[in-house]
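What follows is one chain in structure tokens, specifically the form predicted alone.
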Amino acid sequence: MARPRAQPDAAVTIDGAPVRVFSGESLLAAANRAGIPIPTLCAVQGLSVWGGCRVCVVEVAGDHTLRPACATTAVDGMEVTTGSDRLVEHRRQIVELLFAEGNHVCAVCVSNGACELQDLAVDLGVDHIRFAYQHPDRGVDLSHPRYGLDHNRCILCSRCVRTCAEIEGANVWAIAARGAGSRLVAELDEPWGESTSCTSCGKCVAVCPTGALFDKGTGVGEMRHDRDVIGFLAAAREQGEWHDREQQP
């Protein structure tokens, strides 16, 4: 039997409409069911609450710091705004620090045209970067026999980190180090392909905002990712429903 479910007990204001919230409920969730569309890098429906990216800040009446959306809770009677100037260049300040970061070279990415990150820039209309190139030397591991990992295209976003620990319980993944160091290891930093909890289940690489996590043999431009089958588990297992995700409302 499906467990019941609560109703808003609350409002907020979101860009001057009126939204419903439930008890608990954060500023992202709420936007997302109202349809009011806010970016996001790190968070995907289903997973914990990670509010690395920085992406999804707000402004909210009365309050000079930008908050996290994912990250803050809505209470009642919030004023929230999510598209203003000052919330445009923060977020274009990142994706621009993402690509001077990291070796984002979109003609030679297997998730060319399909790429959260690229989608990103072109929203907010990122046409040059004003940041220093770094262009670290970063390796690719194809030791997986289905799989790859792209060291260069990663942004330490921990999807994959929290799919495999929440949704598949394998706890194959862990950023390790800090600062410029920080990156993807499997276990204890053992090449993927020689990681004995991996059950090959694939969730991380379609939950990857990037072309960080691949099909091998994928191509440029070959690659398609599939985050909402990570919503589609957690709300089946949280509801005690399954159907096929044809048939989801």
Given for the second form:
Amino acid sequence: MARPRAQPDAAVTIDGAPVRVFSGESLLAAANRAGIPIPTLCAVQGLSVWGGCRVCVVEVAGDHTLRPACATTAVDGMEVTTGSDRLVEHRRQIVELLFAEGNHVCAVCVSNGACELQDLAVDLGVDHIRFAYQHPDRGVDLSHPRYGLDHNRCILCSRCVRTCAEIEGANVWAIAARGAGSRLVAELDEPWGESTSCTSCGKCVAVCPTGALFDKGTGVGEMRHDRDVIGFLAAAREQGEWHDREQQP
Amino acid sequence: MAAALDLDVVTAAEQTRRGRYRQRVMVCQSISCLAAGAQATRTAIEQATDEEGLGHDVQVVPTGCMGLCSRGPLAQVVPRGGAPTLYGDVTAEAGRQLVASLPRRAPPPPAAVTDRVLDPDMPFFACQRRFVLANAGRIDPERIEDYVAEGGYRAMQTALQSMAPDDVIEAIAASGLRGRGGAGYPTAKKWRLLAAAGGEHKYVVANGDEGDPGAFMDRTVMEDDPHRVLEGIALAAYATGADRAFLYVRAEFARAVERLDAAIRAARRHRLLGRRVLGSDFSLDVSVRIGAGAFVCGEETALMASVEGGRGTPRLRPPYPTEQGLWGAPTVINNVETLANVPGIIGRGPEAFAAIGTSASNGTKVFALAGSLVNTGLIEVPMGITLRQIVEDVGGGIAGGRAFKAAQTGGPSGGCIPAELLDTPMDYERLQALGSIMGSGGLIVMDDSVTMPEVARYFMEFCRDESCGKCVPCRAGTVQLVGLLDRICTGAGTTRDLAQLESLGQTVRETSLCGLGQTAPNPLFSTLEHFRGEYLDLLVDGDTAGGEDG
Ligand SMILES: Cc1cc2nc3c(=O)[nH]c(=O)nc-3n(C[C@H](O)[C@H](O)[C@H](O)COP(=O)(O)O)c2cc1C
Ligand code: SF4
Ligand code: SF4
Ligand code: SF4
Ligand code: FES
Ligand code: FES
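Given the form predicted alone, corresponding form predicted in complex with its partner chain:
Zooming out: every chain and molecule, the one shown earlier first.
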């Protein structure tokens, strides 16, 4: 995409409001600047355009097909609608498809309350899923010393792939296989922990919109209580002796 | 370096060679006939020719598809200066007996041979118009001399010697040629965009992916007349100023790859390709790229990713390939059949082509005719022919005394045409108006034993399995659509399932990234449009159809 020039040099109408745009700018960027919300899942400012999640679709007057706002260059005179009933219904179905496709049990997710998929569902008023849950068993990769990857929560948005390649320059991630069998893989499909190119920078974890990538030790169920420690301390005080305890597993 | 080929000399030499034989026996060695045992037939015919001492008198020529594949193996005897006789069901034994009847004073052929004669005036042949397949069944695809002797590479020579690149584009525009890859985009318009694009290199890509189930048109053209495809590519490159070309062929078509490779080598040897073609200033580097066989790799942006060595996933357009194609350079992508039309158009003149077909859809279309018909095979018919003519005349009607139910065109991106619409002329606009598409040429005719929801399920499963997985509506949506169709087909579906099927279908159609997802619901919607009753009958709460929500 061309670098925006200093002065806006074109104008579009978004939901009836005139918006000045820079040449080469996407409809999404223009809308953002004008404070008009368009939902996104795969787009991140600063990363290359992917255009895969499709929740940012908008109507452009005169076009018979819908356009992804993140990947459509604003052209002078465009009239854009971002929130028609039809668009909202499409977005709801897409979000429901994502919930049905993976295992998104928010109550036990590391990202509960800090998840873009969850937020979008709330915004769209998705309170139940009309599609059949697929209950996949795609596995969890805990081989990395600091981070974890739960494939069952991955929505294949490729943010991590692009971040690692374009920002960190390490190129650890890729998406393998196809269709419903698509999967995030580290290097040539190795456990993440065995990746020699990963610098453990954590950028992919930071950019992940869901709880698929997470910092270890923050997950539900990862909390370890050590209830024996009190008895041990009391005994040490009473007996005036300090025997090394066996480490908790 | 060898001198440029003199096409006249080659043609004369080839005609002299042919003239030495009293009879030529053309044996179909194409896909369907091979499956019916044509290899054994060929061996038997060659052995018998030797045994009968006819080697100097009878020439045995392995050829491409003769069309009536359902009667394969096919063979044709062409006497010098006489009318050919076509034979069907030529088993190895029948082939031997056929040869035995060829010597000058041989006894009249036995019934086993005469019974196999096919009437050249039968509607199957009479309704066809061979333009792209002009050479199929008439030449040995492995010999460049055969192609040249039939007028091959003359169009290219004419263009290089007496036409400016723009003239070629104008001729294509005048012919009205539209893309045979499915969408029917005017070929000249695409070429003009490439011709106008700047840059050091430009590319032409022939799309030979052909992933539709049951389709084998492009494969046959590549296998049976590889030089025609190469000549079409060369003309496209000359017209647009491209200097490099790729033929993208799926790995399953091993014979097409082999033949194209050999044809490229032969053409280069004779300076019909490569540097300074036929001594002109035009140079073209052509090579074959093999795809791993994913339906989505027929989509042009996925195809380019695959040619570049990446994973075959589509990307957003714009930019269109003519702006940013292979390795960022301007690129034109055309279907194999589109390109195979080009030598004929330039050679015979655009008027000859424009005279065939309807006002908006010129020329012929090759179809792989399959399904419950008496005759099936590879047909080439003028655009605008009615579906009824294809089914009743070319196809010989429905086999086994059953009734016609529907025809599916355009494969998994297309739709069905019911009996009431049998008189629809087959052209781009009218098929689209019916909710189907011309597609690349799959044509499956179904009889009344077929249930349409199952047809929809079959194609939806195909799309689910072939989805690349990049975008959510296609990746996850096709999974749910198959699930819903499954419920309905197995009698467990409700009115609510049907409503959901339609609303999700709409989302998949409108929000998917590429053509695969955007058209995946077409078979569903078209069967719903014409055969809704069959869906309703399968619902558990079918009685309340149209009433309250189940
Ligand atoms: C999912 C999908 C599969 C396709 N498969 C093919 C194919 O196998 N062969 C083909 O020529 N075009 C195929 N196309 C169409 C191509 O993208 C492209 O439009 C075509 O090759 C252009 O050639 P034409 O203008 O000569 O028709 C496919 C499109 C889609 C969306
Ligand atoms: S943590 Fe490793 S995989 Fe993640 S972005 Fe950094 S280098 Fe890439
Ligand atoms: S791991 Fe996270 S960032 Fe990476 S593709 Fe999956 S959901 Fe997207
Ligand atoms: S529509 Fe299907 S095949 Fe096309 S990009 Fe999306 S997932 Fe891939
Ligand atoms: S944000 Fe535009 S397609 Fe994902
Ligand atoms: S393959 Fe032999 S006639 Fe078609």
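Positions refer to the first chain, counted from 1. Throughout, rigid core stands for the largest set of C-alpha atoms superposing within 1.5 Å between the two forms. Please read all numbers here as calculations on a predicted model, not as lab measurements.
- In the core-superposed comparison between these two forms, the C-alpha atom of Thr13 has shifted by less than 2 angstroms.
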